[in-house]
Partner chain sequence: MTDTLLTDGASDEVPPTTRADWQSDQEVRWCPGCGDYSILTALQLLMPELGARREKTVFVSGIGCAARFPYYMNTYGMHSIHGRAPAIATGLALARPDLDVWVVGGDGDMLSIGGNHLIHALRRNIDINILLFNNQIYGLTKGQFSPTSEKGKITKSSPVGSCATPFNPVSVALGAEASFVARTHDMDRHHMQEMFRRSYEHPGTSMVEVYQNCNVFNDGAFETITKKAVRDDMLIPLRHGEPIRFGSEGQFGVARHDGGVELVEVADVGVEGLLVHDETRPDPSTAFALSRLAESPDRPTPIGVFRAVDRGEYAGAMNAQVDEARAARGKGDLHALLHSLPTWTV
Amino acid sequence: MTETSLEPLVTEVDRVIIRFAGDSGDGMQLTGDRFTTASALFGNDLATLPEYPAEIRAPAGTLAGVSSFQVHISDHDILTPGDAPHVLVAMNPAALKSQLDSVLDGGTIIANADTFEERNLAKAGYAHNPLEGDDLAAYRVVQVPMTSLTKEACKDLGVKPRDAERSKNFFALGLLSWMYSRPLEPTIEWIEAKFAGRDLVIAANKAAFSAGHAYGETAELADHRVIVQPAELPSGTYTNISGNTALAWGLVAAGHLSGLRVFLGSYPITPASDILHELSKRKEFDIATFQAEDEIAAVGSALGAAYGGHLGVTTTSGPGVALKAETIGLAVSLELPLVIVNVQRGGPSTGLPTKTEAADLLMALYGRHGESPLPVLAARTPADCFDQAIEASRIAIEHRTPVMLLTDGYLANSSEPWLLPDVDDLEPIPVEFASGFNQVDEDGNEVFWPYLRDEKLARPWAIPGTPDLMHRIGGLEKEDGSGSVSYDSDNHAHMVGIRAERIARIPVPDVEVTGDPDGDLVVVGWGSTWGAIAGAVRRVCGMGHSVAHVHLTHLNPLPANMGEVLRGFEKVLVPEMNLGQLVRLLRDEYLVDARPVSKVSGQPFTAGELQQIILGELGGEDR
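Isolated structure of the chain on its own, the form predicted in complex with its partner chain:
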């Protein structure tokens, strides 16, 4: 597959990347979301990338206030929200200024011309109007007076002009829907449902939407009309899902599969809060959500619930994980099931809270005092968050251990079509609570030993309320077996070893080598870089090069075949949204000269960037 040139824009293309950008108040996330849904229903494959400012409402019209939503639609399966957008919808000068750099040369810019007036230009830092003059000579510029056309469309509805203005994003949506032949029904139905009871709003939005669509048809935009055919995807039913929603649903599914109540102890933090919000709405699934006073209490309450026999979960982002470290260490010592979700964001400290980054891997592995190993997983795509939430829960329950699941801000908020699984095909998670004595003491009495281990080296999950099994656990070192507090040296050495061993022994699937396994170069990734790496490798292989791709979902323990796989390549490249963390692990574990490719800019990798890097690595072709 090669880069699609949009010069000139032809009637049928295999894919298109559109970015909607405007002021935070302009409703760009909603517009992008609707366009995405319509495209999904139309049958395209797609991927999205929403971005918004850290402020709730940054000052209107400023660069800081720009909110954007990128969507990539195609007639074949795609892996990322795309590199440079083919089309930029700029609702104001600030949107144009902040996004222009990313637009593909020769791409199209659709600007809301009404907003390119003095005040807004000044706020965006433009000395003159870029729509006039040669600034945008490299692009195809379409100026549409969206605000006034929207007002015009609404003028007979009894809507106040100021209110009418608010519907201008639906004008843009209508226009784009015409350009890309999106179905109109879903959006109209959605407007009616969403604003039910607010008739004027419904009327205005529908009027604006139709007006936008009509504008495309009537104005001289004919040569902008493009068709992206539905993609040939595996057959089945699809929905468009974001990572946070998928993760929440994965937890619902884990509750369903285990038969346990899910107890979520959480404290709001961007970009993880939506998992809390989603689960709070799902009480009928026997889900309890508890908003704690802080992250320490959040994980503490989840641990308490786990002790009580529930599926204890806590969701947060980096700063929250830092705060939870001591309690997670307790969970390691207690050997109780617990799922900790870290939706990573830009750091250190408060950093870039609304941007993505994946720099918490080493913290996940090593961020606790003492030797306190735990399994670490990472999801690769929005939909994969569903699977990994189940996998994390399964490991936690089966092995009685806290498990850390890593996602990131990009996965959390972006979306992709998800081939819905058949619920009956999901594998149940067996739960066995201890129910009776498991040992005979010196005097021949039956007793219960809370640290007597099974073949997986897991101890019994003996929940309060069970007759006869009364026992005490705690963070002090305990004698293996009996669980009594023990300060004995040999026992401590033994227990430290057992805790390491039982995690190391957790079975994880071997890694697969994709791309071309016969070359010298392998690109190894984890987490959300999967799409960009897979895309880049696909492109490079398409160009005739031999490059392999290995993706790690399990970061601890590592797959058994990983060392062998790595040693089959001369060069190992590890792209990460950090300064090189997995690469440290690989070097340390396998003594291979893996080299980091870092991007720490709050943005995910694009396939194009990685393509260039891989090509450079292969010897400089195509640079």
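Having seen the form predicted in complex with its partner chain, please provide the structure of the form predicted alone.
Below you will find a single chain and nothing else.
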């Protein structure tokens, strides 16, 4: 951090990373979200990393129940939630113990001193109170009795002490808002709107928030007070958006651009459920949502909607994709537009439902029986989920094919400022339904052939009930053109080839090379590794090294120039949140010596760890 004097007792810094941590019932996600919103309204660039406990109701005060929210705010363009927090807000001993190793040496720890009593210390595995003695000598420690001060602030409001205690997260938010010069009005307005009609809750939360802010002013914490100025961002209207919300809005936009009704058939599953929640609130845009009884019913309903002329969508995570596989294969055979969203999480099986991973790439490419290719895309940032939802819908509609869009738990729950696009600038998605006969049979009669192909090898999309267009589709092999059921071996071989060729023909943009295109080393990534890779390459190039970065959005078909680009580098490094799935694809497709950098801990890469790996590959730390 660089520091300059802004005004007496206030220090200006160019960025700060703060992590809020506490029990799953302490409201850390809400606290982090409100601090983030205030920072976004202030004009900072930012990136967030929420982390949820895997146990739904882990015992209070235990390590398994810790929930955290990290936010990185800056006065300049940033790419990740940060390598390590400068500040840790620890609401109990378990939060301190589970998060301490991530805090920078010399960083600040703000602890709710009221919770560091014998019972909670034992639950966290402490033999003694770490706030006493030299355990935290490497850090600046601020002990604040948040619980008791919150109760004191609420005692004259008629709020029961137990209910008042629930507002201690707003005390912490008020304190941090003072320390980092965040505006107060957005939080106060949010409290009044969120809890409208619950006057005691509003009063308690506002009192706790004000008490926390006042504590900062009166507790001789002036040397802790800093400000991060607004970032210089392109002009326009911004909102703070998560990946799941951006993806939902992208589907809404795709419906508008195509003129089709969007139908979402979904079964709730972490971390994809928020897409269903968001779209269910958007009926004014002609969005239909169906919460199915299981994953198979969800994808079946979406495919049925596509057959009926709608934009069929189904959302899930890895376990759900496995259950949907047979119906996705049916969609390949039917050659109907269908968007399958896979918000990846740690596996196999139930695995780590609240942690991130990107290990479903090979399943997306090959995880169906028979030869059943389909386009695969991956979003790279929370905001990019909007663009890729539109792109997936465009490919599905124009090429009459199911498309799989990959995100992950990190993208789904993280957020960043997003410049709202002008809808008029978005490219329309043309839709042409079959409207009449398209073939003459051997007797000279006009007929409709459902598998008569255009120049894209796409078949006509005929809505059931259209006069004269009665036709048969289904899972049995079809005769090309007529659509009649065919068991002929030559026809089957032809149809297998056609299904592969029509996906291979889909035009996708060439990959772009960033960093130093003339270097010896290229770092290749896909999905949410983009921020960490781009940040690491930026740092390494700033040290005088020559390193390039290529990031894939279209994973099937791959960009036409990919092989030429890779063969221009001596070394190819591929960071992935799996054990090397893209590496296998690149080796197989282009015969290059791609080397994996794997991380499967349920955590995203940081720019710092990739920086060290790249430097090690280059054989030095500096030039």
